[in-house]
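To begin, one chain is listed below as structure tokens, in the form predicted on its own.
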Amino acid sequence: MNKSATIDFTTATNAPAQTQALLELIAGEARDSLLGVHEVLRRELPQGRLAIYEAGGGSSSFLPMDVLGRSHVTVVDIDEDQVRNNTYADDAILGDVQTYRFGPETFDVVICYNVIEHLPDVEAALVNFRDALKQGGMILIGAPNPNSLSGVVTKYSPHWFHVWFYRNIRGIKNAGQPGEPPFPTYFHPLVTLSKLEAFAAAHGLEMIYRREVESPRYPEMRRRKPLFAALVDAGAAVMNAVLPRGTDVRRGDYHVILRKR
């Protein structure tokens, strides 16, 4: 194993695995899709003990508790605060997922959720994930759609605006503090779903789940800031009317599962 990290934090714990990330998702397409992802994982994963690699890991997991309960979880994150805040990993490692390499055939699942949009070199990270997977293993990716309304705003607006949005629209008062989102966003070309799918096919990965969903920011705004949400929804409706048929600029997120052939 070629380690590029300088500090390892081992956090082995018997505490119940947290799935707060799912609980915090407001009812809507994103939550429905994540529940669908859970069903695919339950169906496709082998029985018995699992080895899971979370590429980027904060204080909560996006996996179902019954899967986490039979898994050894390894987290790699470049942010020391995120590593220290993690409470469910068996091994939490300070490192860069673009360069940190595990041995081949190490993991049953790699989780990369709300991470690839923050990476300058998505290709390197994806190749590392694939190489670390066992045959038939899976990569779960959750990411924003760069071509959506929220994706375009995120890509072309300054970071201070992202922090303002999180604090004032989402109501997350500690947003932007050390170890807390939002984090700087790069939007490498491979974050675009069509390019990601082509890359996967060319690198021995089969896409077995794909769903584009309305960003959870929309139902959040409708609940917290209904007037602001109505203005955003109206703007999105105008854009959808002039764009090609079937386009919905509110589809700001996607989930995919890639299986190693």
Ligand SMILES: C[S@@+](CC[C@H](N)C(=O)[O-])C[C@H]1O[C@@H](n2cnc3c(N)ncnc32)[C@H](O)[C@@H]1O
The other form holds:
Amino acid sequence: MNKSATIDFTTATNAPAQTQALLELIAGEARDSLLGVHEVLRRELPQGRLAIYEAGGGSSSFLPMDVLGRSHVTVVDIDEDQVRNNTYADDAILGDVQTYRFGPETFDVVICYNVIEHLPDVEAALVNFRDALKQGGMILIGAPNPNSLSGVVTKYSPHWFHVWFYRNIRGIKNAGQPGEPPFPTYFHPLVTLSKLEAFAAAHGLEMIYRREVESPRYPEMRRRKPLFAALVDAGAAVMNAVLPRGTDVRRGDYHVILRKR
Ligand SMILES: C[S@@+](CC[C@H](N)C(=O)[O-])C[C@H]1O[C@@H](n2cnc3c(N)ncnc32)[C@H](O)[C@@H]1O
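Got the form predicted on its own; could you also share the form predicted in complex with this ligand?
Entire complex below, previous chain first.
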């Protein structure tokens, strides 16, 4: 497999190039947070060659290009089409991240981005990731916030509604076809950020980065479907007004980095 990249000519000339996945992420809090994640990774990762495990890697990476460029990337994904379409991994393995085991202390970084919400056994997956990490290695998790407006709707609505939303609101015509998102969701209790943090602390993982962000679906909807977005924004504003001060139900996603002690 070869590593493909797209250079971001739109950013300042000194800024590191970004992957296609990040370029496609619409400007907003989620993108800002990912750039913050990149800074942490650049600061904390050792120099030289890196070993990276993308758990449920799919076919695109959110890692910075300069990190990808000096890494051996192993992807494990349960979907044959996702594995076949992957162009950036050095090793792409068809497998289940809940049961697939690597040798101890194999990786510098594990990335599990938009995946834990799809897993019935998040606990098993997290323990596998921790065991496969070198000491001081990091797990990057991006996931939906089950307590947000989009989290509650996603958690309690049927899969056909997710497919409808992707096709009609997001405009992704092949959504729901084999190997294409959306994938079925489970929302195991550990997807809730407070529970994830407690589990991590009890399993030798320190949370060194944590940020809840407005779901990128909001800026995307405002651009694509302004009327629909205005209705959703108004509903969110009403909920924020009646919920405890400081709550923002639009914070539909989060990013965390866990470091192995
Ligand atoms: C929403 S996609 C995210 C893909 C990629 N990480 C990204 O952010 O673009 C979820 C991915 O998780 C994979 N997946 C779901 N359950 C899995 C499991 N038990 N083991 C491995 N991969 C899994 C799906 O096949 C899919 O590729």
